[in-house]
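To begin, one chain is listed below as structure tokens, in the form predicted on its own.
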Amino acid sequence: MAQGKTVVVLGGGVGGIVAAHRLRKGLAREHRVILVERETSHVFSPSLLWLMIGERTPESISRPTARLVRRGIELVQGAAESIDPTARKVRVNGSEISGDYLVIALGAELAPELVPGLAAGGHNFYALAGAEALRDARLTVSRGRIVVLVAAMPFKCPAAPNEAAMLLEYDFRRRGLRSRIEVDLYTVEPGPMPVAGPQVSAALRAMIEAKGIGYHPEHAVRAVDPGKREIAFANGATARYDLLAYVPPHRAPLPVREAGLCGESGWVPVDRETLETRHPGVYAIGDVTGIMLTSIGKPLPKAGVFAHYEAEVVADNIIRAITGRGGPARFTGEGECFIETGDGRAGFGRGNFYAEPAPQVRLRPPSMMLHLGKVWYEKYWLFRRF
């Protein structure tokens, strides 16, 4: 049996936390599990949608990262400055950390600056500060046009912009302002959640449009004019707005790009079942990865549920490599997510994205029970992990 091994996990999002927890539980204390995370608080990002309409506070959806130490995880507070995947080393706070295994779970970097005027013209509800600003800004609008904008693909949590549009519609309606407010969703996508298949996409679009929300697919944003409050699209169209909520462009984090870990897609290529990179002992999970679904020629969506299941697979295989216990684990492409629709209801999608000849996904219609299921999972996650 190997002695004194070190596993370094980069990133304290969903994937990194699940991986660190599972590794710590499955390895004896002679083996080190080190988690590198720059933020002092972990924010449960699915709840930012509730925060933006005033149904959560930052404190209610956040927990101190330092609490992970109580679980036996070694926490290094700081940003990964550089990564050497060949030597399995990372530089943090000017010092090097070496590992026998390296798990890269750094997520996607949000880059609104890639679209001229976007950051100044609207609110990035994928970030805590942006969701808070949107929460406050919505109260200053009593008439006009609300636009939810998806700036580029790929982006994490494919359901989120659709949820945001429906939740904002619900919020203005419950405050008695809906008759004076237009709500529109502009997206570069051909339809909502297209990788889930045409039936799911059509059903979700029907949910959105049934609420009187205008749905505008295949609109790639070119620039935003904050002064005019106008969005210009590559197809020549323009859209005026009084309040803009946006999903920014995503890209792999700088240290990942500089390490030469990214492939042609701009994301880290991995074995789709084991999540190992081309460097032995180095794994990548979650939003930082690029996994092509060869059956349809599109990438696996970036979603927390996939990061969670991938983290379990990677942790189990590392534990097996160190201890010799258990069988090989494989990520099978299964996933699910809640879809908030407002009025205390949520839908639920579940399926296998590795299925042939195309992903097999089913969408359950919205219900109060499914909404309560999402509320329960939020509470469970924050209690269970911290």
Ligand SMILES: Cc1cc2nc3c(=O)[nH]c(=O)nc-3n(C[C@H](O)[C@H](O)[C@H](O)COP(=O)(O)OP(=O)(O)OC[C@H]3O[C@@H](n4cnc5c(N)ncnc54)[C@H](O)[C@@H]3O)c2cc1C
Contents of the next structure:
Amino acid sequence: MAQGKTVVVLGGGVGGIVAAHRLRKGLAREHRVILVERETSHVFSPSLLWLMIGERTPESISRPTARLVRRGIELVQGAAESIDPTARKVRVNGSEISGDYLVIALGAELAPELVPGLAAGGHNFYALAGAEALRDARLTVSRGRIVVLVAAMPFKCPAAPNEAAMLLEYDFRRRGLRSRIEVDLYTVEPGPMPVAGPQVSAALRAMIEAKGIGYHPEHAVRAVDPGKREIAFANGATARYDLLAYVPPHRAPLPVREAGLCGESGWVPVDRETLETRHPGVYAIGDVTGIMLTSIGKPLPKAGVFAHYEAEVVADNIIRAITGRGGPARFTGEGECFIETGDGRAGFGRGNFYAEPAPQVRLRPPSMMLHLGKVWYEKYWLFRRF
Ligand SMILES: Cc1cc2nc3c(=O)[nH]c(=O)nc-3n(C[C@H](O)[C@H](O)[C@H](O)COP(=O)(O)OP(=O)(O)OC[C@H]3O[C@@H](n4cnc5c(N)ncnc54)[C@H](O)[C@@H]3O)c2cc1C
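Following the display of the form predicted on its own, present the structure of the form predicted together with the ligand.
Whole complex next, starting from this chain.
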């Protein structure tokens, strides 16, 4: 079939890495697979939760991005400055790269600065530096109030703030400090993992509250006063804290916004089965997308598992378009995630988010086996991909 095609993958996170690997495996060497990534080190995000309680080091959860070259992927190290989706071109390090296909996997930009006082008042455990700072700061607190705060929706990994609260509770308990420490979770959401449905949400909330963690839904943060260590919410409530761990507001990365790729939701609209944008040959996968679940009027949550499965679908369809091999691939809305609960245990949620009339998700209760499953997956990811 067609000779010498070029696929440009923007972003070497979960979605970009899976897409680039699969494309490289499925395409002969006459076709180029170019991956554009600005960071020199890939961090496996789920492990930030273990790092923040001292159970991982930055080195143990990171791998040099340059290692992807060993897999035959052409790596362009640098920031995508601008994207021209019509011409399928991207500007990186001042030069232009054009592709026959473009896969946008740039994730979500974290924007703590959107909430006054937030960055100065707490620790952003969604980024390596913030998770490390939280790990150190928690050792300086021996009494008082730990607050986990979800600043805005949507945010990636709906389970993560709940896991963070349960892991911090566990960490203070194992260090013999729990009786002098309160743990509270304030979130803008109506409940934990609301898109998974009322039963899963109620079960997870019960799990959190059974650990003596105060759960405070529907609290939209307005500002943080770092001096007073106080959070002000839009509903008039306030909360004092001694240690603040927060999930910052998320938004689409700047070059994606500037390219006019975002829809009303602020994220990239795509065909929910093929992930193609309104520009032919241009796909978007993972956190950067906005996929509305029309059945419930809420967006598909942002999670690595969806980025992964979407990447496989997009890669397979591009391989098919280039080689004529295989049948059409479709993203079906299936996903799963481990939920760390502390004490070396994890629960597990799995389901279909495209199911009608509403997503169907089941939650398995926490066990040591499930925790080991999460640990195994971490090792597998870091070994298999790099
Ligand atoms: C603490 C935490 C725990 C989590 N736990 C889970 C979990 O258990 N299960 C799960 O499914 N998900 C989990 N997630 C969510 C998961 O990490 C994300 O949903 C997933 O990484 C999204 O993949 P992505 O490819 O869309 O974006 P990312 O993985 O964020 O990748 C985007 C990449 O693009 C790069 N980039 C951005 N802008 C540019 C630019 N201009 N030029 C070049 N490169 C750029 C970034 O450096 C990054 O490497 C967790 C997240 C966090 C923070």
